[in-house]
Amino acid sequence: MHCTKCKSKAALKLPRHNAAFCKSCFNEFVQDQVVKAVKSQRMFGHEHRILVAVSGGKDSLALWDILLKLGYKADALYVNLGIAGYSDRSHDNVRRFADTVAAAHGATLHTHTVQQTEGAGIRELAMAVHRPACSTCGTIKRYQFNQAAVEHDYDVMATGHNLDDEAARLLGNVLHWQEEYLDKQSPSLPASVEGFAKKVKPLYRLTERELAAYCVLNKIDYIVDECPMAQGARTLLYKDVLNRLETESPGTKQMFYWKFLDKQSKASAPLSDMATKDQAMLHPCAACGQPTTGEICSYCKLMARAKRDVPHSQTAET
């Protein structure tokens, strides 16, 4: 198997592109896909300060690596969820990358520890408030990333959501006709209110397999296991269904999601108009000041309930 571009020995075959690449050409391909994503969605420029959400997995570490190599000013935030064993291993991966690759580019790693600030790990908090772990995790992560972006004056928050993630999310939203979520499913979302960072997904043109290959070829250590809290999540089922379709018809996920974005861009109500409507409904939370539609935001409600219900022995000093 030879590289489609330079004709040397190929390291990876990409059926959806009917192509194969050597390591060098594959790295160029990956970077080119991110550049296209950034430009086509007008995500950010080299003058902007970017905060990358890193988890220790392949997607987020690959994203941080790519943005730094492309010359962007990209720092990162890691949220330690306090999941026994899993969080320690993922944190180690993030620290190793930060101390080597990121440090060479002058980038900074910010760390937030849920156990210290929220008083318990994700598992304990979810049990205390009787909510699914993924929902509790999402609420805390959104709050902490918003807070970090504001405190450190970042213009953009970037997450490592890839093509598989976005196609699976789209499938779930379509199956349940969640029109509100469909309207806002975009790789680039404007800030909810003035003073907060916009949210972007620069990896939406790349698959999980391609990002795993990127990490392996570039010797980026990442945690391979799925988060143990995600077991039973419907997203995993949707990914499995799409993977079966992709095996039979390469390019299915790409066609499904990209065609949706194309239709969305031609919709009568652009995202900027939707953002204006959202901003009209939002106001500062009475407890913390972050944007919410109610008097108290979901994070503050969660924490008030957790402080009441989490056993004292599980509560750590903040």
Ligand code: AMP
Second form
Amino acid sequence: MHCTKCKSKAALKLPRHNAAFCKSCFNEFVQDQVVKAVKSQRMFGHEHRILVAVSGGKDSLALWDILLKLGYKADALYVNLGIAGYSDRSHDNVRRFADTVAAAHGATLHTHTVQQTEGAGIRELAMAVHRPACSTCGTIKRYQFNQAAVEHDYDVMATGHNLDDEAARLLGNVLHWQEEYLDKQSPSLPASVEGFAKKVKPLYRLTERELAAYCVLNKIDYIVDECPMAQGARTLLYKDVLNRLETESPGTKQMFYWKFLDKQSKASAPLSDMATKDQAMLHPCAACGQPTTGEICSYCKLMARAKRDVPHSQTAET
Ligand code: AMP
Ligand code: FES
Ligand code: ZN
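Next, give the form predicted in complex with the ligand, keeping in mind that what was shown is the form predicted on its own.
Full complex below, order starting with the chain above.
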């Protein structure tokens, strides 16, 4: 098998592009896809300060690496969720990357530790408030991402969501006809309120498999296991279904999601109008000041419940 571009020995085959690449042409392909995503969705420029949310997994570490190599000003935030066994290992991978590759580019890693600030790990907090771990985790991560971006004055918050993530999310939203979510499923969302960071997903043109290959070829160590609390999640089923379709018919995943984006960009109400409409409904949370539609934001409600219900020894005083 030979590289489609330079004809040297190929390292991997990409059926959806009907191509095969050697390491260096594959790296170029990956960078090209990110540049296309950033430009076509007007995500950010070289003058902006970007905060990459890194989990220790392949996608977000690859994203940090790619943005630094493309010359962007990209720091990162890691949220240590306090999940026994899993969080320590993912933290090690993030630290290793931050101390080597990122440090060589002069980039900084910020770390938020849930056990310290929220008083207990995600598992214990979720049990205390009787909510699924993933939704408790989502509320805390979203809040801490916003908080860190405001505190350290970042313009843009970037996450490692890839084509598989976005296609699976789209499938879920379509199956349940969740129009409100469909309207907002964009790889580039304007800041919900002035002063907050805009949210972008620069990897939406690359698949999970391509990002894993990128990490392996570039010797980026990442945590392979899924979060132990995510197992059985509906998203994994949607990904599996889409992978089966992709095997039968390469290119299905990208066609499904990219055509949706095409149609969305031609829709009557552009996302910027929707953001203005959203802003009108948002006001500062009475407890913490982050934007919310109610009086108290979901993070503050969660923390109030956790304070009441988590045994006192585990709860952080604020
Ligand atoms: P997931 O929802 O686990 O698929 O993660 C989606 C994206 O959210 C990742 O690619 C990261 O950018 C970000 N993310 C997930 N978990 C963390 C974490 N613990 N700390 C920082 N960022 C995270
Ligand atoms: Fe949030 Fe697992 S990553 S519960
Ligand atoms: Zn609040």
